[in-house]
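Only one chain is included here, represented as structure tokens and corresponding to the form predicted on its own.
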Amino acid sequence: MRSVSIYIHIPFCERHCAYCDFNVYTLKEQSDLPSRTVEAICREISRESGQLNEKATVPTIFFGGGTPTYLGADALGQILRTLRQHFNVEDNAEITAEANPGTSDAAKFQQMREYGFNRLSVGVQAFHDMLLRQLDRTHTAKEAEYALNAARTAGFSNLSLDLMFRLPGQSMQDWQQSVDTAVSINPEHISLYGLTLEPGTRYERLHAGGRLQLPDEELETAMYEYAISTLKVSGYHHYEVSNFARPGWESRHNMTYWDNNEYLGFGPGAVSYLGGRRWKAERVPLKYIEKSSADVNLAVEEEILPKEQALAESMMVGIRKLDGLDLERLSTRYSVTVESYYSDELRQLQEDGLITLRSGVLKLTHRGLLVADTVAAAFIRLP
């Protein structure tokens, strides 16, 4: 039976945050497009997996944003409801909501849990109010504490919050506030991400006006490897670039990206990769509803992955595993011999001392951990 991981995505927020680039809207209160959009999503979800030859098994879920918490808790269950009419959700699924301490409370994680959810991802991002402000974060740092006491409170016991470092005016001090602050409460998963400047957002608007100054490089790798020695120490598991976990506690939707393996999306602007076709769903709100109830296909994006394109991408997300990427497992799925396609590739990074490979085990050394972007981007060929 086929084994696919979802992601839905509801694209609400009370605000938009300075660095987010996201499929995101802000909504006047009073406006049915939240209650309209999750109709639309299960018809979708409905009609998507008739598509399919088999009925499907879902090994984890993850609801993003926008903020999944910006909607009331039936809503939420209203869609996991519908996930569990049309795929066979295993009973150990991972089943995650990324959740703003702003629109959280002991009430709703509490229904939460009974509709099923058993892991939250909350977008915490600082330990500080200055930064959160100027972050157009809507909660306090007591506040994000506040959250993740309520969620613990619900009977939630996977935890994982987010940090972002690099940040306008953010000292070697606020960060180590931060990375300290998480450790004091105990969550099962932290991510930590290095602010960067997206097209489009008010940040990268006002950097390119010389009106943001951020940290410099330097900077910037002494709070990255403050954040991975401090964490180690404290029994975490350094796992991705990106992310640490309690042993047995790292994100398992997020391994479905990294192994580049299958997942269908939901809602306006999702994503899905299944059968080498990658494509994404309408993003504004109100054309995806209005295409879900026309029956019409919501796909505005798609394509077939050349297999050549899809091993660069295993390849690219790979590699950002820290215990390693089996390149004889990838020489099997793509029937090709990896070491030799990629022998110029993996010989220079070599020599530069940014990956090592050993018994077909690709892996970054802690200079190549430092660059992994860069690392990862010698992967891609040029026509």
Contents of the next structure:
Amino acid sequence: MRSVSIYIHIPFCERHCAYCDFNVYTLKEQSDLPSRTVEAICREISRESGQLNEKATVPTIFFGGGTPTYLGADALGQILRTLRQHFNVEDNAEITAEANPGTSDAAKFQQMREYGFNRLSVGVQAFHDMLLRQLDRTHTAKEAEYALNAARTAGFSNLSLDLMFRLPGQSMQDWQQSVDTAVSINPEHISLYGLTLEPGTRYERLHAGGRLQLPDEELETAMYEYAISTLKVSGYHHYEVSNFARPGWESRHNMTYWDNNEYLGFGPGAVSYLGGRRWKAERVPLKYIEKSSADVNLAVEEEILPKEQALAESMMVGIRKLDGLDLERLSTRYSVTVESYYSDELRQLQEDGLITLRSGVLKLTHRGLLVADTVAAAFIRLP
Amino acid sequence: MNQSHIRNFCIIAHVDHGKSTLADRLLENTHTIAQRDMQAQLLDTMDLERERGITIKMTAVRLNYTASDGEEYQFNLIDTPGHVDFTYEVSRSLAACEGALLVVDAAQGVEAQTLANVNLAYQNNLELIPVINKIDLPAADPERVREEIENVLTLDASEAILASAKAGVGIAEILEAVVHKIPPPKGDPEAPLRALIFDSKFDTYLGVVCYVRIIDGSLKMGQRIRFMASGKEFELVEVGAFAPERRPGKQLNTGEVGYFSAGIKTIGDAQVGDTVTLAERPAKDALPGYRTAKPMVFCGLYPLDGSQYPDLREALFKLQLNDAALSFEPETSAALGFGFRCGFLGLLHMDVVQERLEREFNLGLIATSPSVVYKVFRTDGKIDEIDNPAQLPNPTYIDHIEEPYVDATIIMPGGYVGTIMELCRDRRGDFVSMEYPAPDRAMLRYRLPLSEILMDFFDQLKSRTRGYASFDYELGDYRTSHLVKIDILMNGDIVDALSFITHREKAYDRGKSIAEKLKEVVPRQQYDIRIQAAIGGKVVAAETVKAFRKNVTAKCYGGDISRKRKLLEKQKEGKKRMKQVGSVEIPQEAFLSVLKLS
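Next up, can you give the form predicted together with the partner chain of this protein, since the form predicted on its own came first?
Below: every chain and molecule of the assembly, starting with the one above.
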């Protein structure tokens, strides 16, 4: 039976953060756009599942955004219910929602838990009010801690939190304090994101205009390395470039991406990857709704990946897994001997001390980890 | 046409003093061309020329003029290139004339280029008719300009014609002056043919079209002609004049200006300055003044995309068809790959060729620093002429090196003398003289190394004088200089394309500025990159590009995978255009910005 992970994109936020380039909209109060978007998402779930010639099994569901908790628990529940109607959602499926401390309370978490959500990923970003304000976040450090507690109380036994480093004005002490606080809260999972300046964001404009002072590369590297060693001694498993988990609590949904496995995305701007085809849905919510109700094809970008490109992508995302990338398995999947297909690249990367390759398993060295994009680029061949 | 009714003349003017507009007016007033067909500045036919407002390739036009005495005259207006690079071509055009209109801007006065061309005109014994143009400008000061013409050019300007080509003022007077002041051509109609080639161009259908002035004898259809310098013979295919488009006729007579074609395949067979005679009845002596085009400035031209090398070769061959002064031979650079060492008459010629290669042939190019021809006197007594730093022998074999100098004239408002003298000193110039030809006008003469004006001398001149200085030069002699070769090294490997020859005293500064520039433009890589500027084994400047420490995107989720792959593909695409020097990858942009700097 076909196994497909599912991603639901809720493209609404109370505020648009200065660093964020995701497909996100801020709305006036009492807009009916969110509820109409939920309807459209449910309609798309039903339609898309009808196009699969068998009922697919769903091991993981992830509600991201935007801010899924911008919606009420009922709306989230409605989407989940629709998914269960049309897909074989596994009994022990990992069902995650991203949550912002500012838009959640114990009652909402309670309801979500009842609807079947069993994992929460809380966007803390920093335990530091000044930095949070700068990032345009709507919550304070205290509120973040409160939200995490509330989630626990509501019965979430699988919690994740996000932290950001390389923030404007962030010192090493600030960062250490955030990491240490995170550890003291003892979540099952922690994601650490170095700030990247994405085109079109306010931060990028400020930076281009010379009005954004960021920690230099040395400090950024030191921050990353501090977190890696601190989390390690605290018993977290560094299993992906940016992700750490208590052993056994690694995010199964996100592993789908790093394994380059299939997933379906619903919601404005959501991406799907199925049967060697990748497509992105209409980004603008109103158009998404209109197209969906008019039964028009929602895909706005689409590509069919030839085998070589799919393999290159598998390498590109696979090397991010710190337990290693099993080249034997890739060889079987793409019916090509990966070690000989990439023999030059693999030899060079080993010579440069960026990877190790033992019994068919490719792993980044520590130096390789710091320049993982350079390693990934080695596997990209130009058409 | 009766020889006494022929007038051959050209227009001498500084850039922007209104030469082309005046030419247009002459064409209109003689009904050579109807006003409605007038495209502004008709004589300059190349796009590039029109854009830059300068004439690169000249043309000759025949005008029929009925004078106030009722007689009909044949005017031949020969356009001349207005740039020092083409001094030889100008001198040949002048040799085809008996007179010239000397056009001077009523506001700006005499400029250096005017002076240089007037000197050439004197050498060719031309009768000069001073025309003070643009008298309708608010800043016009014809009296001051009249004085300047007399002082700077030592020319009687009391009868100078006051004109505005733009407004059509003074045109009739000019036409009459051409009749009355410029002598008719002398020449012996009975003597064996001697025709001066003053220009030639390549035409896809006709082959080489030669522009000629018949000095003696005549040129008729069906005759077999001989080029006296090359000795080559051809059968005449077409003969005629331009008025302004090509008008084939039967013959060209003594004193006339026109063109012919003779199935000539390459322009090298019909060199400017050569004398054409008849194969059956050849003249005894060729006309004086012929020399072959000699490149003065050299640079390496490389395709940005190595696969365009054959296209570049093809394009150079095509340009050479029309440009005998362009030379090229294959050259290989470890850093830039396959390319050509190209020789040019001067900087403008180099710019024009590069631009045409890029524009007309759609090539992306990298040019190495321009170099002059150095004379290297070896310890064993041999003399090498080198135009490429790579050819410089090991310093232990060099006794001394000589470099070409130019005799430069700079004319500017008096207030700028100080800053310009400073500039010339900085460029190793030797002061020759200073004069004040008119109130608030200064004329400086300097002897300058040609290599120093290849840099940004002209730009400096303009910026230091807010555009008020004019500059011209004649090639001078070779003189000994303390010259050294600077190599640029990346992690110990010489980047051959960046080597250059410079004066010992400037070596440090230039080496340093290039190392600094490279540090800015070479992207950080996995390893530290050492950048050094060195003379022989001695490092004179050094910089380091630190290796990057961290290069990893934090997030990589489902929606990002395509984007991420495309980003990496794009980076890789950029990398493909990088040039490998030893272990270091250098983007082409780095070469371009460094070469621009030097």
